[in-house]
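Single chain ahead, by itself, as structure tokens, in the form predicted alone.
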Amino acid sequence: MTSATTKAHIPEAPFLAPPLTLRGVAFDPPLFCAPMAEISHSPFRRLVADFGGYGALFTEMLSAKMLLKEDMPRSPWTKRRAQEGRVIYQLLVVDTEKLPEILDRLAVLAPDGLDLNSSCPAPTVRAMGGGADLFEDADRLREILRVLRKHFSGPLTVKIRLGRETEGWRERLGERLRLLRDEGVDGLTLHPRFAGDKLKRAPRHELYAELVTEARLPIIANGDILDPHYVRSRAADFAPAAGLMLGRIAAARPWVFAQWCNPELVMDHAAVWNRLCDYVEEDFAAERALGRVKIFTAYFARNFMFGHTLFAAVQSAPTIAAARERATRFFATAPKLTAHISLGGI
């Protein structure tokens, strides 16, 4: 592949925790690509895998009951390729009905871990009883974790937020941390915002130290982590974390993990964008493929000073062929890159 080249000198790796090992499974380095709705599908994971540098990729949040209907090895939501390395499947679970059967079907993919989403604040997810709503229901959360732990022997993690910002939130959070530990959870991903917070409100990374001590579980830090500079500037806050999870920045820069330890990595942006199109067309049916390209482009366009031109051109394209033609014209202008990427408003 010719889309990435490196200079001879590779600087010292930035701040990172040691490899994270859960139930004998090593995640090295402890950098994780977050589960992102409509982004973390098999073509995107394949693209990130082309560059490497992570310890594991997460699928997007998968409705557990949807898995009963999927062709697991072929579905673009569930399929995995050997080149991806470790893959953790994140599940949206609202009850234990048919959960053992679902886990049996999932076993054919040999997950390197399962992650229960107890953090998603989306109203549609909460209305189903999942995500942040599940976090508030201790009895139901406990019941689901017991079934997951009984039927899956590998690493079991849970993604959480801080809960609802109401009186007694800190005590409730402590209760949930003890519940998770007592039910055999191996690690947590913590996005330290409240369930109702918008992304404009800064995450409370300073909480990791006390929560790691209280949970007595490894915590993977998540929320607005864009690059090593961000982590270095808050080194004391991130020091207790067992790993780091990067989300939307990976949608904009799929090479971000490789670049983490090699900031001199140079990209051919046009080749990367076109490769994503190739992969999407290979895995998705035609009627779904264009939508996935448009979603990816919303993030990828933020790499350029006038990226709104690329975004608008692709968003209005009626076909992938038209999107490719318009993107080719954009890249032919040798667009200038932004010095600092901004993901606000997406």
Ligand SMILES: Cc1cc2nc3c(=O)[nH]c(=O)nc-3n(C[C@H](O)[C@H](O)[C@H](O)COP(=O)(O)O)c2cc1C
The other form holds:
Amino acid sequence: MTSATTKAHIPEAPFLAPPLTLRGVAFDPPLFCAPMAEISHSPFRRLVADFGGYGALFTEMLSAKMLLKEDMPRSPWTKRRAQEGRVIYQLLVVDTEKLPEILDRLAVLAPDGLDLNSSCPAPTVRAMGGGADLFEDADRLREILRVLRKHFSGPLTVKIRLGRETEGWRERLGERLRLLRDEGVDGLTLHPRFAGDKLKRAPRHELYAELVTEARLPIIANGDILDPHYVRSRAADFAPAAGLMLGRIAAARPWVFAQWCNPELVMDHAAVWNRLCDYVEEDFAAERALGRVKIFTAYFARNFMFGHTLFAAVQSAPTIAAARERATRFFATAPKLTAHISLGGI
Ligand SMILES: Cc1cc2nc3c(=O)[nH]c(=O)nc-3n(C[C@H](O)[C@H](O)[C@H](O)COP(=O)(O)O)c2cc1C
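Okay, that's the form predicted alone, but what's the structure of the form predicted together with the ligand?
Up next: the whole complex, starting with the chain shown before.
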């Protein structure tokens, strides 16, 4: 599926060292694949793992209450394979009801870390009191963190945004950072946009320096990071960060972590896309599999100059077999690759 030239590592690729070590667990290199709902399932993680180059993969946010019913070692949301390396399970928690029991069940998967979602701005998540809504509620956040810390001895991280863009946001953010530290959180992922920004407006990477000083916790930087060039071009902004998290670019290019230190990596795109289909069909029930392939293809299609052709063909496919046939026709045209991938609108 891949071929690489002899030019292996570029020494100037940022964030290949040192590892990020939390509670004695080393994440090496300190590069992380983001939690992405409907994308970061076990088939996708398996595909990213085929290329390697990251320190840990996050699961998509997992509703804590749903975990009470999940068949942990078999479910495509929770299962992990040895080749994935380190996996951090991200939880969507809204209260402490049955939380110890949920954590006991999760323990069979031996998570390399737990992450509390305090960033998701999706209206459905906020309406139930999760994600960005939990971030606003200091008392509930504290209560949940106490239970998580008491029942999980490994690395505990929290993924946050900047909060709500209303008067006093900066003070509130400072208070939250102190709360997280006081409750025994080991590290943060910061996506430096406000909750209301969704994925629009530029992320405020220039804030890491002051927020690391204030939090006195390692911060993993996130938001619009595409490649080493992007990070080098803002080297001073990123210097205080302890690691980087990549999301949508990994959905478009599951090999992005491997390419981080080996820009010469050559990819067989058709083989990668088909492999994702194989893995999805293996782990998901048929009625769910096609949807997962369609979602992945929305990102993967961004690799091509006329990727919307692939996107449209797969979106309207009635079955995975039909999607494969259509994709095969697209790949047979030797589609031209885009030099710079755009993630706008997805
Ligand atoms: C389709 C999609 C699903 C996402 N789901 C989650 C999620 O489950 N949990 C979470 O904390 N963030 C989620 N995010 C946000 C990403 O983790 C990340 O913070 C965001 O995409 C910015 O990083 P990027 O520019 O590298 O994509 C999601 C983003 C996308 C595009």
